[in-house]
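Shown next as C-alpha cells: one chain only, the form predicted alone.
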Amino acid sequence: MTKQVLHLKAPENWINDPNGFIYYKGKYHLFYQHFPYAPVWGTMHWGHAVSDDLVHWEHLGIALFPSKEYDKNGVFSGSALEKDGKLYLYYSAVRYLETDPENIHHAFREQYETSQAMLISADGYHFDNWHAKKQIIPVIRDDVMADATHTRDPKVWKEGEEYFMILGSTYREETGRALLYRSSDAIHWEYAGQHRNPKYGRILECPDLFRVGEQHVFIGSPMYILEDGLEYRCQAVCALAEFRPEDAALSLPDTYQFVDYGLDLYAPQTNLDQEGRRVMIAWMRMPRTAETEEGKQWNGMMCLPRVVEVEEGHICFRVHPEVEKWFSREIPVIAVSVGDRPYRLKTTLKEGEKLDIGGYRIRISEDRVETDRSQVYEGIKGHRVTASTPKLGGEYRLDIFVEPNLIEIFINDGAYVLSHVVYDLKPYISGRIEQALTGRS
C-alpha cells in the first residue's frame, strides 16, 4: 500500500477525476479515476485511498472496475453518499458502440454511449463488481432532455428529506446543460428539470451544487469555454446559484469566477468536511509524466483540500486547517535553500516587486499576481506557461505551497488562488520574502 502526505498521487500509471469525496465513518474516503496498466489515460476504473485528516493518505488499490456490459468501457466520475450506514457509490458507466482498433482502450471517433449507475458498499472498504452494481438512469436518448454520449458525472446529495443528484450534459455539443434528478430512496430517480446555459461551454462536466451557508454554489467544469488554440480549453468555474429544492429549479449566471487560475486544475469535487466545513478537492493535470523515488512513472495528481467560503458575493478556496496544522513548524528565512519535501512560504509583495522560486517566477503587475513557469516547464508545446489573477485592489499576501511537481498560490486569504504543475525545480528562491517559511523534512 502507497502512503502519501499531503498532495495525493497517481500511485502509478495514470489518474485524474477525484470521485466519491466523502468523510464516512471516521475517515476520509476518496476515489478517482484511475488506468492501472500505463501512465495515459484508458478504460477507467475507481482507485481508493483513505485519510484521518486530509493530508495523510494511504492508497488502497482499485475499488471499482469494469464489469457489466453497461460499464465494459469504463466506470467514469461520481459521487458518493452515507445512507443507514452503508456507502452508496453513483458513476457514469460507459460503453463504446465502436472500439478504436489501434486501442481498445478508447472509442472510435467518440462513438460510446453513457448511462448512470450506482454500487452499494457495507462499510467503504469492500465493493462487489459483480453482485452490487445497479443501472439507476439508463441512456438518455432523447436530445431535448439529455444527449446519450455526454450525459455523465453524478454528483448526489440530500437537502431537506429529499436526494438530488445533478449531471453534466450538453444539448447538441453547443450549449452545456445540467440535469436535475430527484429520488426518495437514493436509488430510484426521477428526471426533475434542466438548465441550459451558452456560457458554461459547449459540454459541461463534474457539476457540483451545496450550500455555503444560506446561499448555493456551483461548481462545474466547462468544456470548450477557452479558445486561444492551447490545451487544457475546458476549465473549472464557480458561481452563486439560484436553487429551489422543492420543485428542483436551477439557474446559474452568466458570470463567474475561475476555480484556480492557474488553469491547470480541473473536476474539482467538494463535500462536509469532519467539522461541517464545505472541502474541495481537485485534478491537477500533468502533460509529462513523472518518476518516484523507485522509477516507477505516474501521472496526475490532486490539488491541497481547500475550505470553500462565500464573503460578500465572493467565493473564496482558502488553505484548510489541517494543512495549516501541518506546516506549523516555522524556520527563519535567512539563507534559503530548499531541497525535494514540500514547504510552505509565506510573503507580502508591492507593485513592482518579484519572487523566485526555484525558476517559477511570480511578480505583482498592473494590480495583479502574474506568474510564469517557462524555465520549470520546457519541451512542453501547446501549454500556457503564464498565468494572472483579476485586479486584487492592491494588496498582495501571497501565501505558497512548494512541492516538486505543483505550486499552489493562496492570494489575499484565498481570494483567489493560482496552481501550476512544474518540472525541474532547483533549490533557491530569490526576492523579498518579510515572512517566514515553514516546512517539514
Ligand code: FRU
Given for the second form:
Amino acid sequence: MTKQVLHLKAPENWINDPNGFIYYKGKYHLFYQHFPYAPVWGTMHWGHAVSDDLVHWEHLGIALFPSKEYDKNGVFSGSALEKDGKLYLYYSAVRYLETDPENIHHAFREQYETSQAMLISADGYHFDNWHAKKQIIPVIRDDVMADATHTRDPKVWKEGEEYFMILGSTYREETGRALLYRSSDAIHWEYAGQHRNPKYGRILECPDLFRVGEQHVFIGSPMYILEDGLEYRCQAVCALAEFRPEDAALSLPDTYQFVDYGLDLYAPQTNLDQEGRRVMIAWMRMPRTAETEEGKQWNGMMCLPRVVEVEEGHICFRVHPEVEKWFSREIPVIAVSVGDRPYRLKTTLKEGEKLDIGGYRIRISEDRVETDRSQVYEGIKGHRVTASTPKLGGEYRLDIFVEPNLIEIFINDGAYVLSHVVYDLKPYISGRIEQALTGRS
Ligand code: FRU
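Show the form predicted in complex with this ligand, please, the one above being the form predicted alone.
What follows is the whole complex; the chain from before opens it.
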C-alpha cells in the first residue's frame, strides 16, 4: 500500500476532511473522506491510514463504506474514541431523497437527509460494515431542534465520567449552530442543548471542542462567513469557548481567530498525541487535480500536524516535535535543491522585505505577512490569490515548509500560520534565508 511522508495525500482520486483521528493501541490512525472512483467529490467512504509518528503514513485502503439504507449515499465526517480497548467510530450517515439522474453520486437539488451512526471495531483494522454499524441519532425533522439535511460531523470525547458529542448544524440555512449530546456508554445519546450564533456562518461544519489546560477551545468550519464585507465561502475558525460539562452549556464568542490565514485549510480535527499534546490536522483544498510520477490522479491533502496551545488567551498552532525531529536529523543544505522533496526554510524578515519561493511571494507590509500566489496558481479561476495575517507587532520570524503542492508558513512560533496550495513551483528561492533543511524519506 502507498506510503507517504509529512503530508497525507489522496492515495489516488479524491479526499477531503480528516476523520477519526486518534492515537490507538500504539499507532496513529487517520481516516479521511474519500471518493475512490475519480478525483472529484462523490459518494463518501472513509479511507484509512496509519502512522507511528505523524510523519510517515501508510494507506490501508477503505475502512467504511455505504452499506445501510440510512448511509447508502455517504459516510460523512466524524471522529473516533477508544473505549474498553475498542475503536468507536462516529459518522454522519447520508441518504438522498432524490438522486441526480446524471450523477448518482450527488443528491438532486440538495435533497438529502442525515442521521448519526457509529461502527465499533475491535482492533482498528477490521471494520464490519454489515454487522457493526448502528444508527445512534435518527434524522431530526424538527427545525427548532436541528436541520434534517445539514446536521453532521459528530466529534465525540470523554470528559469526567461522561461522553459528549458536538454536531455542526444550521438554523434554516441562515445561522450556524452546534448541538450537544451526552451519553454514559458512548452508544446511547441524549440531546443536551445547542448554541446558535450568526457569526459562525450559515451552516456550521466539523465542530470540535476540547480542553487545553483549564480552558475550552472550539474549532469549527462555518460556511459563508461574512468578514469585512467579503464573502469567504468556508474558513476554519477557532476561539476560546465557555463550556459547562454539568449541563452541557456551550457559548461561543462573537470574535474568533482563523485556524490558518491562508485560503485553503478546512475541516480541522484534533486529538491527543502519544504525549498528551493536542494535535490538529486539516484538509487542504485543491482546486486542480495533481498527478503522481506513475500518472495517478489525486486531489486533496492534509496539512502538517500542528500542536494547539493557548498563550495569554491567543490560540497558537505550533510545529509538531516529530516534524522538528524529522528535519533536524538532516544535514542542513546550503544550496537547497528545489525538487520534489519537501524542505524547510527559516528566516527573520523586516518590514518591507521580500521572499520569493519559486514564484510564491511573501513580504512584510504594514506589520503583516502578505502572500501572493498568482504565479503558482495560473489558470485557476474564481479563487483568491492574496492573503495576509493580522498585524504582528514588529516580529516576523518565519518557519516555512515547502513541498510541490503546499507552502505552510509558521509565523512567530505558530502564533499565526498561513498556508497555501500551489502548482508548478519554479526551482529557485530568492531573498534572505537563514537556514534551509531538507528531509530524508
Ligand atoms: C466538510 C464536509 C462535512 C461533511 C463532509 C462531506 O468539508 O462538508 O461537513 O461531513 O465534508 O464530505
